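Quick heads-up: it's one chain on its own, the form predicted alone, in structure tokens.
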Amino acid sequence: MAKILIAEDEQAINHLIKWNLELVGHTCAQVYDGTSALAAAEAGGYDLLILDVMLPGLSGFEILPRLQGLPVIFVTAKAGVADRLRGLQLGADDYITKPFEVLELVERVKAVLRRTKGEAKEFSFDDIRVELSNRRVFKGGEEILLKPKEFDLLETFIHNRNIALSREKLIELVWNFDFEGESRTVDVHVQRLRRKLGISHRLQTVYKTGYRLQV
């Protein structure tokens, strides 16, 4: 998991990015100005900034040509083409307009991330080991074989944990546009899921939403 650094001066927002990456296993700190940003992003030690626009003191603009190497994800209310252009003519690795889309922050993140750092090539918990890369699935050290779709939704889960999923909402992570059917599949295929690998303590149900996994 990643160190990740938040420019944000609305403290609501910078806390509900903080609290949502946290979730699902990075470690946050935060700042509220452009000066501290740029102190901060500058004394070293992050994996990814995700940087505000509009800062008191320095703003996004003014900050990332000085920086050396570290990715940047300008999250703003600036929604015009100008303002989007010009930040990724300056360099950011992505532009997120306001009102967002926690979970597709979190994809955002995932996917520069990936880019720079390289993707995560396992994850454990209990006495269960996925090996990503190689999309193989081991419970007490025995190979538990998973159907393409079962993997898939496995991994979609990892890559969210401790975030509520709704079925819509993995129905287009998952299957995307090869999806033909209802909502139910997901609910089989969470029973399936929980089955072969003994995970319904983590696998939840939550309640007029959909899954998620508690690790």
Contents of the next structure:
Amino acid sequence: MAKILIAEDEQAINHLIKWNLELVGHTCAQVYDGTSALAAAEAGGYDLLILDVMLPGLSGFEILPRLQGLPVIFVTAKAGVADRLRGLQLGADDYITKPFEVLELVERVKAVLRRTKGEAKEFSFDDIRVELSNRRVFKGGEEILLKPKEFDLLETFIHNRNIALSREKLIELVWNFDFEGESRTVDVHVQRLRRKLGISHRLQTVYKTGYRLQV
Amino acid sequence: MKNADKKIKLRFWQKAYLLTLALFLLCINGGILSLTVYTHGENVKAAEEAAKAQQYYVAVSFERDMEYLAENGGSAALLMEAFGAHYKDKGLFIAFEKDGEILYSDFPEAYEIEGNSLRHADLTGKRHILISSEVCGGDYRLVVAKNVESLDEAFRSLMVTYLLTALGVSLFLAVCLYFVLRRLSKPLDSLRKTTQAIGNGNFSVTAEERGNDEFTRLAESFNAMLETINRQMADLEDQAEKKQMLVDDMAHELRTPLTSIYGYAEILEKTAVTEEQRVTASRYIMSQAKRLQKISQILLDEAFIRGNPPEMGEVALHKVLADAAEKLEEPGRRRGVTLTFRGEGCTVWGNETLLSMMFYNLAENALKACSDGGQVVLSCRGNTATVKDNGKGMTAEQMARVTEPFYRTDKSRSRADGGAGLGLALCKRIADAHGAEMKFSSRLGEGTEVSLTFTTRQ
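Please supply the corresponding structure for the form predicted together with the partner chain (the preceding block corresponds to the form predicted alone).
Starting with the chain above, the whole complex follows.
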């Protein structure tokens, strides 16, 4: 996965972002002020910079134009349109306002990385290997046939691994917003995935919340 | 704006113009007319006198000649005829009557006149003065008519002259008055244009101040008013901007702890956490909730002070300062900072609770600015109290903004200390409520001194 630099002066939030991104498999480095953010970014080796706008030393707006080619997601407490526009005009790849949800952050990071770095080709856990690019799944070297929606569901779990996804969220992500079926549909598909891949211990039910792929 | 665009039917100067012109024309024409009439009257009188004189002359001559006839004999009729012929050449018609019977008359038409009298009458369409009188002791009556058509002519030409003069004068007056009033009302018009521009939202205009009359005074006071309005508008804009900044800052201040609380709660809900991670997340949630609580408390305090003028009384300032130093002794010890109070008995006019809050805040700030081995000194003298530290100090720019709400000289550090960046804003509010002057002097790396000078008791 990607190497991400987090520049945020609030220790609590910096830590929160790091925690969330590490859950889905990224590695993170933390800086707490503008000057060290610029220094770390210039030193290189990162795929993405998560940049708070109001940083001591150099502000996010000051740092942005001095970065060369490093994708940036702005994080700020100011939700004003003017601020958002300014960030995007300066060349930020995306913009996220506080307070944000874990999934939103993960989703945006994934989207930016897909544009800039390309998607991960495959993902493996236990004896399972998922070829994300050509939508094939192997268990112990033997291919398991999944229906399109089952694969979509598996892919969604992989992208948001270690985070519990509610049935509603899964419907939104896998079946799109306009799906009017029942949340039972999700349960049925999860059951099938567990059975076909033998991952009942990995694809956990989270009390009152939903399902989570724990890897 | 509708008001300004409303069509003015008659402007002030136009009204003044029409009224003045009407009044003037009335006076002048009335004057000339009465003069003309008077002159004509005089002319008529003169003509009548002349006619009387002529008639008298004719009468006297006739009486003399009749006396002569009475002595020497001769025909009265012939004499009358001779008189008639003689005076016809001089433009007089003559008639002689006896006992109401016309003896002789060369009048071109019948006439009417009684006894001894004078009247005007038209003969052959021309104006004549008829005069009759008894002659020769009442035996005869002589009627003489004198042609006075020149009188009418004179009157006509007088009237023509009058009319032409009146017309000329009126025209001249109309034109002059137009320009004079136009010019006089020009400042009013320019003032009207200025107010209209202002009405349309253009406040950068000024009224023209020309000359030295009431209009100039008006323009001057108008401009003064405009200046005041502009200044106040600038002030309001400034205040609005400051308020907007405050709201932005407040949103930021509230969203930051909210983000943490929400985020860590979400982690607890959605991910499998170890016991250690559970404690970490819970602690973040609790500390950030406390921070929110602190912000709301300070905002409430601030709003309270703003809304309620504090109850004032005599406050022993030295006690307040000593108290603040004592309360912070323990936190100071932990940081390796000593707090001391030096001072004499000072009494100021104020609210003890608020002053305690303020000096506690100031001393706490001073404490936080110090590193290990630092010194914070609270002192008072007369009606001035100072809090002085030998901590890290501030730059001039920081000093200028230090009392702004949510401003921090060092973001990361003061947040780690649990500050919300509101303490000094609150202190400033308290100082203002006391009418006290709050002054900062500081040098980077050497320390900061805050002094409060209280006004003497009201």
